[in-house]
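Let's start with one chain on its own, the form predicted alone, as structure tokens.
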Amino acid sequence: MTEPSSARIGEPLPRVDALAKVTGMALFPSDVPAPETAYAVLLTSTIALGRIVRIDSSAAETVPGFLLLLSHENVAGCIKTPHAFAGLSTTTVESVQVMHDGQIVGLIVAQSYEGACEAAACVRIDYEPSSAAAGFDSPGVQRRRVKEANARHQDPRIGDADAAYVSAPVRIAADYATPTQHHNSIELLTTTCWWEGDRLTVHEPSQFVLDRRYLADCFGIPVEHIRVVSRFCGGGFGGKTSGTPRTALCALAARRLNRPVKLVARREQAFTINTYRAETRHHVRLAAHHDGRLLALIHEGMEITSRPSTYSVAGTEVTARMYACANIRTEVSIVHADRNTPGFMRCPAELPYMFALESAMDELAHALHMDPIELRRRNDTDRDPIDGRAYSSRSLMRCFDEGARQFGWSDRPAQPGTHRMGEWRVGYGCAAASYPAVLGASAARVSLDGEARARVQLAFHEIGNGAYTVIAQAAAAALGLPLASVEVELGDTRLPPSNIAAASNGTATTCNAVTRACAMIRDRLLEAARQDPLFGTDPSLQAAQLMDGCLVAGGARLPIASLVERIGGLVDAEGAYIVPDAPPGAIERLRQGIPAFGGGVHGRTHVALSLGAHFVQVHVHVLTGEIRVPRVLGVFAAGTIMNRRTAASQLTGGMIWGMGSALHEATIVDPGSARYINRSFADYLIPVNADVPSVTAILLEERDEVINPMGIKGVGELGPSGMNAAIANAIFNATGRRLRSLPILPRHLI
């Protein structure tokens, strides 16, 4: 019987964890039973601005089981939210000032979760409410450019775009608008807590575990006393990577009990107790000469945020660096309105920027009489518009001719709204998608025992983007054993420091760092091999590879058991790889909660981008006007790939959600009220499977060898990046009808 081969960097393998989730062994937080646990609810305010009159508890201290109710009444003081994260959240029960719709004001604590649910329904709280400014029109509303609120950002630009657009002979200016949309991850958003001591313990879905300085500051306890468990994260990209408030009311409640404490938010209150993504608006101005060469690029951004909050995503920083063009001018401002704070949600800047910009590049091909494949060729680049730096490497055309020869382009019809089956009109679209290449730092622990089996040990996360098997086919790989043969651990603090999953640049950063502690192994191994009295004289011994379980130098091969148990039976080393632009001390830094990035459109010596090209055929019914979108195919370039199987699984997924933001998700915000309307799955409308004939993703080769060691790139975030250009292009050249504000819905084509 043959021994399994060695895991290979590429190989489509399935995900090592899959039989954990699938049949519930996997453990989300939520799960970790707790012994004597209470379970909490949380009370949310009614209104989205005003004050907290009275809170009336009585009835709900009758209800049997209940013990503790938290308000602002017997909080204030006792949780000291640091002045940084304060700037950031709406979200407190620290006084009677309500900021925005459903605000926690409130958490009800009982033995049972149906006692808690039956207390909170008792409490009651009277408001003193105040006219509150829901969106961009509303009365009351600041608005204010992000450089006068950061002093950090910079709007990209070069040349005198205005000068270059009025001159210029072909022109086009066009206005679009992004909603608001909510984060739905499958797992709800929970918490489960208890102290020993002063020592804290928290299980809680999370993207970034090590991010402990917000509950330190709030109890004033060092960050090496708190321990966060997140083994698996039931959906993240971006909901999840901070210290919240509901965990450090949970925390207080634990405190005070002196027991663990539960909590798991309805849905709804999901809503209002997070992040989101903020609705947009951007004015776009593009200029070419005739033959298509862009002349002028003016790229004018706006996003919401809460009163408090200078958050903002900022899309220019792409979307000036995808065209070449000698006069660029981007702005982005931000808008104070009375909701609950954004935050970063998948492809935060390029999903609604992108837009925008394909959207406006679709629109000057027309003017030009040019196919938008065309445009986007005479525009390419290999060097930074802005300063003139190189890209680390760049496929984007590459992309866009594999992707018009599989999808068949050449059928597209010029004049749009002339291609019809029967009751329904066919139109083809297509955008580029973009997104930045960035990396950050980790450490990373390999243990290697007498009988080849590894262990790998980080403190990374699961957020269902495969990292468990990307990790382990990284150190599989690089130590020759087959991906049976490895074990991996991830999602706690008390692991080797890793960077937040998130910007798409985990499995480039955990992945090096994983290899350089392979490599470490390898050299023990090594050396171990020197000293056997015949393998030690091989003179091809430095070039030796791990595969298939042996070093092999030559012909002869050593099993790497024997290696193991000639060393002592068990081998270990702790690896980091830090990216180049990081600050000084980047795996301390992780230590304390600080992630570290650098590289994408902010390298020091280079720009570094994911590309891909997006192709879309539409139907469109010429009475009722439905949407459909029989068939979505998407070519992309993002260095090495780690395994195919999970890059094309986050790309396709990624791909749909950019087809949700084009036809389906959009939270209803009540412009009297500023209260969220849709907040459930029965009215907030996302992509099933009907919606969704055809997807597919096709990975090009590309090498990448000035990004990072291995050459990968990100591509977590890359499907949905421009995905809605496409759609909204294609639903353009089926109808010849142009709608630059998404949702686009069957009523405004009919």
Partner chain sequence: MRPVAYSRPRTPEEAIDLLVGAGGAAMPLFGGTTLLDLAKLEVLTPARLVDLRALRPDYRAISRDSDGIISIGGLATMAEVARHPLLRREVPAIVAALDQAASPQLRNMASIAGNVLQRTRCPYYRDISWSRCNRRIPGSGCQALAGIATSHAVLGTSDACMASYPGDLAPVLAALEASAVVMGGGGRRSVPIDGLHRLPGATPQCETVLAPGELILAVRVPHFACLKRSTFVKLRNRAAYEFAEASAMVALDLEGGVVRDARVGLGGVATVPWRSRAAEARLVGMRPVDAAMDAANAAFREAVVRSDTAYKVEMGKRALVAAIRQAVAMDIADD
Given for the second form:
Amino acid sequence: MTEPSSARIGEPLPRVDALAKVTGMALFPSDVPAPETAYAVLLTSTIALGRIVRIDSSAAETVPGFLLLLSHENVAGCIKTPHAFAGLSTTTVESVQVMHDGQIVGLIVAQSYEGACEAAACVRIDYEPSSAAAGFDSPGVQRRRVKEANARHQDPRIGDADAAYVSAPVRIAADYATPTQHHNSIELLTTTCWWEGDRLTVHEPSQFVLDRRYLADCFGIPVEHIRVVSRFCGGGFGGKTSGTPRTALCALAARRLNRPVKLVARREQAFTINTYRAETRHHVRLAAHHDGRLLALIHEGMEITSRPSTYSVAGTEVTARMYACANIRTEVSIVHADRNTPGFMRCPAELPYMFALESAMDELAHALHMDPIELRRRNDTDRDPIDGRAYSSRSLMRCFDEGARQFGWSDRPAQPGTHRMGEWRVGYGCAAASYPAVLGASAARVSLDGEARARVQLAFHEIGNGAYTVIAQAAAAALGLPLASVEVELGDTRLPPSNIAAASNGTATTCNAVTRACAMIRDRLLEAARQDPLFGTDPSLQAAQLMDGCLVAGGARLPIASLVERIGGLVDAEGAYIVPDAPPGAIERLRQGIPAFGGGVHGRTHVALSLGAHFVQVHVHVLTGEIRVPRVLGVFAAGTIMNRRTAASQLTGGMIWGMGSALHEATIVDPGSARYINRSFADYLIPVNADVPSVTAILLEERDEVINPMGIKGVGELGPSGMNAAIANAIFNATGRRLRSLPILPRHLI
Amino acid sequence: MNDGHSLAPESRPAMTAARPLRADGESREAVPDIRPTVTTRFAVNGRFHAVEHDVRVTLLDLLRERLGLTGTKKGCDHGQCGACTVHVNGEAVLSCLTLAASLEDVVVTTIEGVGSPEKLHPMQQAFIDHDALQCGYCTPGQIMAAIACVRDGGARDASSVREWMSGTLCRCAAYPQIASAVLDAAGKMVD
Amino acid sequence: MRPVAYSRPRTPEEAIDLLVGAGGAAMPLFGGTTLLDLAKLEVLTPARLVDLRALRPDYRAISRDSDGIISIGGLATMAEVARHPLLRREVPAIVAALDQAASPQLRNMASIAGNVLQRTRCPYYRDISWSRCNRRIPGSGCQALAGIATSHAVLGTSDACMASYPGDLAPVLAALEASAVVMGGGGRRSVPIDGLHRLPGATPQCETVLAPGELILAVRVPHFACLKRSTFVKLRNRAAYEFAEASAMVALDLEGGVVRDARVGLGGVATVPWRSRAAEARLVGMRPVDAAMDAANAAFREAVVRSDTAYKVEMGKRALVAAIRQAVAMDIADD
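So that was the form predicted alone. Now I'd like the form predicted in complex with its partner chain, please.
Below: every chain and molecule of the assembly, starting with the one above.
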């Protein structure tokens, strides 16, 4: 009998959860049946700033099937101010205060969904509105430096950039802007929950099920009494962390009604009850020698935030570390407006900040009459320009060179606005992609049975990142089993603690943890093999490998199944990976809902960046200004790739996110009221299939000996980084028009 | 089914008990449910159903909340995302904008009805083969749209597939892989 | 959604009785793509839905009579019309407008009658939390005046309302002198599509000239020599599945390169489906490509703009010029 061959790291295997997803069998949290469920609908404010004067629920209460209205009048102090990851967020339900548009002000529960909707529409809320500040240009906003608002923040700087800029031979200075954007995962924000005694079970889509602190705080129970389950999450993108006020309200309703409560928040509410990518503005100045070497880099950024929050993404942490330059000054400010608190959204810092830097680099190349790739080559570096740390690995120019070759960059018209195909102007653009290779902490339990079937358990998250697949693949590769012999369980607080699925840390963090647990199992199998009368004395045993279902040493093979049988039919181990910079007790902290982050630009010994290069061909219609992007190519280097297929898909998806940010996406804020006015998929445009005729992601081999034992860097957030600049640069190449404010629309080109 | 009533269902009131709570948490007397209901008789995935429901119930909510067919997803509830795409009498429609009451005598097919794990529809297999999904939430809608695209003659070439599939949003943006999957399955579909 | 009763009449007479009897509180339902959308938003709050589905077999046919008039059943779906060989052959602009409208799923659902009657996309109209909207609440004011109006109209606006008519098909029909066959409490009548929608004026809440209970049973497209050389250009930000920022329908009858007869329709830029007779007049007797810019300027001479809608004039002109060029370039097969 031949054993099936074992899975290998990097192999482009099909997703292990694909079957469940294509048959509709994958149970997303709102699909989980809950008998006797009552249906909840959120009430959200229709003003951005002011006070609730009166809530008249008399009509709502007459709606047949009406069960409950929760508002500040009767939550009895239960619903607290949410903590959010990056500081205080805006208030909700615990007082009459309204601090942003669409703030949750109540929850209606009824026997049926239709009844809940009807009752919600019958609630009359009177407000005493105040004049709300909508954005950067509104009266009443308050601007301050991030380093003044947040003592731990440091603006990267070195040398005397202002002096170097003034005296440099070639200089550019430009202002860039990016708009408000929303996650808009297709799955809505849902919560289904129920109580058993003082124990709460919550099914909701989550990127961090262990974040139970807020709920524990609201209900005065230990986090261990709260179970959060999210087997599948219909897109996260930074918008789905557990333990928000909506969850607490649903849980409170479930407690008062003593039955399960299910909430499916409306699409328009997802724009206001969740975080978002705040609008940014940038002033960038670059100065260089005539040969292109940078003399000065000044990047000043400004971001919107809410009144109480000091949240900022401060992408200068990355833009200051892209290129060799002796004189760098960065500065980030926040502007407090009457808005909801922003938060992570895929590629949070780099999408806006790399747009500014990579557009400016293109402007500088043009001013120098230099190819933009050549400009980046002249400023490539193997040391962090701020503090001299080495990069854990850096293949930026390899990405540019391979991309240039595959894309046909040499066909690029050097003079902007000179290349036409019929009625279309044609332009090529490129830009660097960069995202910090952040790591976290995770435990993982692996068990192996007498039929050589492995089970891997950890409280990580499948959000489209391919977590089920790459974790199974890591275990299969380490245990020498085929992928089909590994079963993975994720998304449940009952499983061993794992990190938040964010900042592209997941694959590296979890696969290292799983591999470590598998190594412990291998040691146990080796021990068992030593008991084998024929095999035990084999001197090559020390170098034994698990492959193709066998323990292989020298010329001998012992089936793994028989080894497991020999030691009782089951062997299990719990391993962990903890990023070296993590504070002590990282796994216990995870259990308490505190995510672990380290590495990236803040590593003690190295700077770790996933890098890449985008190449874009755009067509701009001569008459109508219509913009089409017929061809996009990205080349990326991100250390070890666990699965080339899922990684490539994540990267092409990310690249399309970047295309959307360049050409489509913007949440529009009504300036007089500080309210969003395009809260729907018909009005907030994300790319559709027809927008992306050809998108290719190439993965370069890269060995990173430093970053973690497996050398994994992560790719989830890399794809969007710099893509918007590549498109803007290509539009400049096509038309000679430099557009510095996103999104770029046909109306800007006519 | 042609009993003279099926084509002219009039809504009628129904009585069900409810024990509502007031905002202060106090219980009060039950009020009669007088919201109009209607009974709809239709087939889903080859199975006949006669369901009495509130007139306002959409096909999407009926499938998910009454029939336990949760493969069909709610992404916007306003006909803008395509995640709720099902087939009604063989045509792709949006179940969130389809009133269940209007489905008398029709045949509905959902993702649960196009194939099974043991015997996948060629389109389902193609989605797996081309990695045409990431988070998987829009996938049932994509597959239902994709099957209709092929049947409708929309899979002539890559460009027509992309155009046809543009009404079904994928935020993970698996679009290139989806287009490849549709073209691949187009050659393998028999119906 | 508010409580609503449901009926499924078997004849138009029954339907009209139900609709007229309810005095405007009942609304006809077919595809639901406008009605259910707006009912969920509580913009529309019908007390009764009168489902026209049972009437469909009698009002879905597409045919041409001996005078060359093409009749399209009001309950034919957008998809059925778009794929009909007669229309593909005889009136390419109708097919092009439908093919670029909405999505395949929506086109399978929406009827031609419902499509023509679709409502504006003005965000202040679609969200009832805005208390000022003359279209929704007569006399309440216009929030868009003080707000953001990038999707709004530049033609046919009034001080009370500048919400744009969003559809692609109706401007085509309006310019092609199509008419709606309407039946209501007062019997049958014919209503030109160019005139079916009312300009907002001081009463934007009165969106059409239809009386309560009047149903569009068919749309009739008269024969003109220019139909075959008709085309439709839609400008939008995405490559697909988006309402028009500006659209233009052009139909030309050419003789020796000179325009003998022309029709021009504009969408996305006007408060109602817009026929531009001024543009048509600039084209007749001219070589169309030479006269295109002149026609475009004429079409927008009366435009009323503000800073956020000014681009619409430029987009509209360019859509029209592009459509003229496209029409000229069409390869028209002889009968």
